[in-house]
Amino acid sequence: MKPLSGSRPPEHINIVPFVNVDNMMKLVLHVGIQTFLIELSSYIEADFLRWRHFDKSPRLASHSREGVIELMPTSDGQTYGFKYVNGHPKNTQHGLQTVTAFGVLADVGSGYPVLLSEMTILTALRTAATSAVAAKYLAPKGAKTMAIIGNGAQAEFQAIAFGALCNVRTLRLYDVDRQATDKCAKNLAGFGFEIEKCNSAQSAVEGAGIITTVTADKSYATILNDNMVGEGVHINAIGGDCPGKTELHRDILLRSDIFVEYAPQTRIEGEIQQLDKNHPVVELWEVITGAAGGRNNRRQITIFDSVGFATEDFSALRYIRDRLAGTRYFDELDMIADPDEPKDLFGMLLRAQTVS
């Protein structure tokens, strides 16, 4: 795909493409939402092969007891890109999203952003792509059938995602509402999926070789117990991604290899919180590139301990600034204040004056 502009910012400089939620809602299904992920993996997986290369730090995190903000920060040496997300668990109460998001890329040479998005529906997008990246790798060879325990806004995203990159064919589905995984099955309905509907966790993971974790609750919660988990399964463990917010029985850990995004931020998040700071885990950068092992043999339990990562969120906005490209899915913001002389910023407020 040839990228909406080079390096350095466009000829009108104070012109930043923004992409609302109507225009980012038709892009992802003017692609279809199969080839969306598979595309916007490709940049993932790209983007991890040249780990070295990002400046890496853990996310800014402001919490209260209702929830957490971040900010999430990253730059290749050429670009910077940052996002902004919430994570609010009782917001569905209040007809709220749990999480929304926007984030920003910048040209480093001149500090100039050069793209605004919405990232809410692109976060879920990525955190999908990024579940199946990892499962590339790590799941069990030829395992069809995945395990989704919680069924809210992103269960569908990380089932069409396994399906497109993984072959996953067969879904079990349970959530402690059962309204929720009844929204689940009605919307995967068309994808090609043979769907069961699940009265408990524990019958969702029987026969299942990939197990999803997506909950949403603030609380070290034990959705999977150690006797749930049999050998040879991978765990996609999503939901765990704040402090104080876990999802699987600490002895489940102890007898798995864990694999995380960048360590430094998933200690303070992840569900490797539970356990002492130094427990070795490898992260997934090492995997892709060759530098660590994956799956080794067919007892081998393997955990993806994802909080998401800056870096990720870096591919998706430079996937979605490529695939800008020759379409109109976006509107022009006025963003930046380009007076005649650049020393003269104050004269342009003042002829803005006149000219009104």
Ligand code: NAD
Contents of the next structure:
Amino acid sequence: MKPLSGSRPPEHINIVPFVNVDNMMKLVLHVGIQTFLIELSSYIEADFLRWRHFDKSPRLASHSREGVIELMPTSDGQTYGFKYVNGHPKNTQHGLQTVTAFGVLADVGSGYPVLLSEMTILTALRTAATSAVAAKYLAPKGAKTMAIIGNGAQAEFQAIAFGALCNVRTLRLYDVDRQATDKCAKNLAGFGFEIEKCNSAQSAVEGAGIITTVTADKSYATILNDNMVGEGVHINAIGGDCPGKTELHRDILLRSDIFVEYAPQTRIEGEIQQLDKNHPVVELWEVITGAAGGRNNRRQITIFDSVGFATEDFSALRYIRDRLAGTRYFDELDMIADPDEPKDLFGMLLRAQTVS
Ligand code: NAD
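Show the form predicted in complex with the ligand, please, the one above being the form predicted on its own.
So here's everything in the complex, that chain up top.
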């Protein structure tokens, strides 16, 4: 394992830096969770600012009764990236996670991979950082209280990102599983929040300027009813991210301004799958670049209908690649066959037989 240099010499191009789970955790803790989220959010925001540079397409999804497996590719013309991710809400009943992921960056010029990384932890971080970036533009100014409905794997990451980037100070937690709420409150104890554990979604949203819904259920769920959502709030809707899997009552959508990552994908997967396909939405990059307005009055309800888009994973991998430089938080994988003579792949195989 050697420190990653900015550009590797061609003779080592077959060796791919690999960030395993242990090294990802070490890297995050080395940087500091809040600093990591702040730095990551700046990469995500920078890539939204150059939105037009990216190849964009709805992710490729393979659905089953139990969940979904998705591939999320994009490229900025110089670097290509993709993430493999699943979503299986019943997994936790069997001791498995709802969401797991890994991802790759590759050099467009040669087509060779330049980074392979775990992305289960990184997805939680990038989802939270993206939510906080959206909220910076959309949440009511001075909102310091956030309700989090769904206190599973993503919840703490969301809380810390909103604390670090949006100055949220009070959390109101609710989950149908009380143990999940207890776990979440315990994990967040050292992060300076005032934490209230609530007995219902209705009580969690009381007094909250920001409402994060981050539940997992493969159904048209109604986590928030229309009468639970008062004027002026920002809803950070994370859990509805798949056809047939939503969290908000349709009536809330009809009286809100809706912001999405990439409309063609969100119309298939997000809360807006419940609406007419021409219902107006604004893409987040338009707000970030100033091409469209975000929050414009105190009574407006804003919804970030998040499903997760490939550019955010690209930004996250790009950040990891830069952050690894000079550290030892990666291994080197001999992943690409590297014959002495490029056309003699078969000869390389035969020579290996001789050696063994
Ligand atoms: P998880 O299974 O670890 O946690 C989900 C929690 O929701 C569980 O604790 C469960 O008890 C709770 N829950 C289910 N129904 C509820 C209800 N009606 N009211 C209150 N709580 C309820 O899952 P996770 O990894 O935290 O992911 C949460 C959701 O976020 C999933 O649906 C996942 O697909 C989605 N997700 C979205 C993005 C994105 O970019 N938008 C990224 C990652 C995950």
